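This document opens with one chain alone, in structure tokens, the form predicted on its own.
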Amino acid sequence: MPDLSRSEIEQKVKRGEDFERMDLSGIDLSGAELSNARFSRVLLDGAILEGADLSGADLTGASLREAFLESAKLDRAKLCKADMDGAKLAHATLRETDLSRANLEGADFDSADLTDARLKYAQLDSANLNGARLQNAVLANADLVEADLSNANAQKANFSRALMRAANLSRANCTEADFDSSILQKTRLSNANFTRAVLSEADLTEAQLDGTDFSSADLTRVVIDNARFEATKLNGARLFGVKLEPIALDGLEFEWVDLSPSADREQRVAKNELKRAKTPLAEAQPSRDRYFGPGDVLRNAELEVNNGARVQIDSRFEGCTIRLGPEATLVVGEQGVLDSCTINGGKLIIKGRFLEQQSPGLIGPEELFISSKGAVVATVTQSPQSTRFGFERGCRLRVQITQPKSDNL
């Protein structure tokens, strides 16, 4: 450690002076003004910067390992690809700090500020966010296996893919977080509020659900494998495509569930209409219904959908013609994109992309309509009966409409 006392220190970070690589492991700077400090590589192992303000510092690729930052102010600072095995940041604020790829095994993060945090791809493995705040948080592809996320807030936070395996987020808030295609293997989500939470294809096998509150998620296509129900809340959650033994609904609070792929509601249905099946839920989906999932492309096809069916894309489509029968459906998801494609007849809802290549690309819709995050470039003849339109504000429009002719019907 070189020979620099405290105030050195700070003064030198006062100048902007740059101490990347040095080895300053051990050292005791608690308490220490060191806000926009350029330590980008330092050594701070087992460093002691409890109650240090580090606002906005950089320290990419540090090593902080089993370093004492408890009630440290890192607001802003930058420790992406930082080694923060076996930190002590409880009570610390990290609100808006970058904390991609970094080495946070074994962290403790009790009751700490993580707000607007960002921890892409970051190694969180047995660390301790025990009561920690991690609201808009992004934990997309973070590994949290054997995490302690007990009474978190993390409402509206992003743990899309992440690896979660044996996690504890018992009585977390979980309020309209995203877990989209998440590993929740074996995780404890007992007394969780997951309202309105998106976990489509996620896995939950031999997750612990009791007093779990699903309420208005989304459950599409999710892994229930083996898990354990008792007074879980699912009023109105979305669980198209779920596979539910009849066994399990006697442990499930709900009036109704939505087994629409959409989940507009179209497929309403109550608990004893469920009871009454006597199959598993995703079995009793309606076989006409059909889903292109994500990831799916689809080229030069012509597709047939049956009178009264429904349809969702959320993949690529490219140069097909898809005929719609009366009252049939067709959802193209906000992920899904149709490229060069012909639709005719039936109701379009569109919340992806639909781009025409040869005029016209919409022909005889009884319905359209355009969400605010969708986008239409297309030449739309109406049915002879007139088509109803609808239009969200914010969606992306370059449309002509035409009078409908005999010889594209």
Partner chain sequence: MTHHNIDSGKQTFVEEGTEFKGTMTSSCPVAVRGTLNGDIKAPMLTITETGTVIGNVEAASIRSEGVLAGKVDAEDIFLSGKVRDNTVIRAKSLEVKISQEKSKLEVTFGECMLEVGEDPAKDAKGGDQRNAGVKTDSSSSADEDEDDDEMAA
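Form predicted on its own done; form predicted together with the partner chain now:
Keep in mind that what follows is only the chain, not its partners or any molecules around it.
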């Protein structure tokens, strides 16, 4: 730590001097006036900044591991790519603060104000956001695994594509929030308010949904396998493409739901009509989804999937050829094995195994996402527009990536 007194630091801040890369670890600057400080890449590990005014400060890439920032003012501060592992930020104000790609694992934001904050791609796993204010905050692609968001106010917040497995959102206010394509497996959403929220293509497998209010929410193509329903409010919700067993209807409270593909409320269906149908909800409507369950074995088959359709495979496919139309999605579930198969085009989500025999096994996918449990041995010939790749930590790969060849497409 440099030999600088608290007042010297405050004076340097006032003069607009740059502290870049300075080591201030462990320093006590509680209550200090540090607004607009130039602390880019500064080491502040374990620093005591309780009640300090850091509004507008540039802390880009700074290290604030285990720093004590309770009740600090960080409004409009730049904290992108900062390392704040285990930082204490209870009751801090972070309005319009940029925390994109910051490491906030295990950080404590209890009752903090993160209104309009940017947290894209932030690591927030196991973070405490109990009672935090997150209105209009952007948490797209953030990692919120096992995070505590209970009692949080996340109205109009953006959680699209966020990873929220086993997070706690009990009693959270998520009115009009965006959870499009987010992973909400095993989450606790008890008594949470998702009125008019967007959850299209979200994965709510094994979620606890007792008392959850999804009134007028967009739940198109949401996955709710083994979710627990009890007094779950669904009135006016959009449910096109949802696989909901009739037995689950007993745990739902609604007068009508919307089953129209365009989610324009043109196809209203009352609860008693659904009960009479005695079929899974997804079968009571025109659906382009296909599912191959565990235990099935398909050999040397050819499968064509229409544009925009979705196929999930939890079976074993051997020597099969699968052609996917534009925007069509193929999900290889955790139990799915594709052995010696070829897949052409489409969006691929691999949670199980794909084992190539003949190269290339994956031809021109628009998107290839391999989850933490996915395993792939394949040559991937990219699409002419270049394939969008996503790999989760834990995936196993023996993958050769090649550029597109016209004769493969």
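Basically, rigid core = biggest C-alpha set you can superpose within 1.5 Å across the two forms. This structure is a prediction, so every number in the text was calculated from the model and none was measured. Positions refer to the first chain, counted from 1.
**Student:** Would you say I350 moves its Cα by 2 Å or more between the two forms, aligning on the core?
**Tutor:** Yes, I350 moves 2 Å or more.
**Student:** For I27, state whether the C-alpha moves by 2 Å or more between the two forms after rigid core superposition.
**Tutor:** Shift at I27: below 2 Å after core fit.
**Student:** Take the rigid core as the frame of reference and indicate whether the C-alpha of A231 shifts by 2 Å or more between the two forms.
**Tutor:** Stays below the 2 Å threshold, so no.
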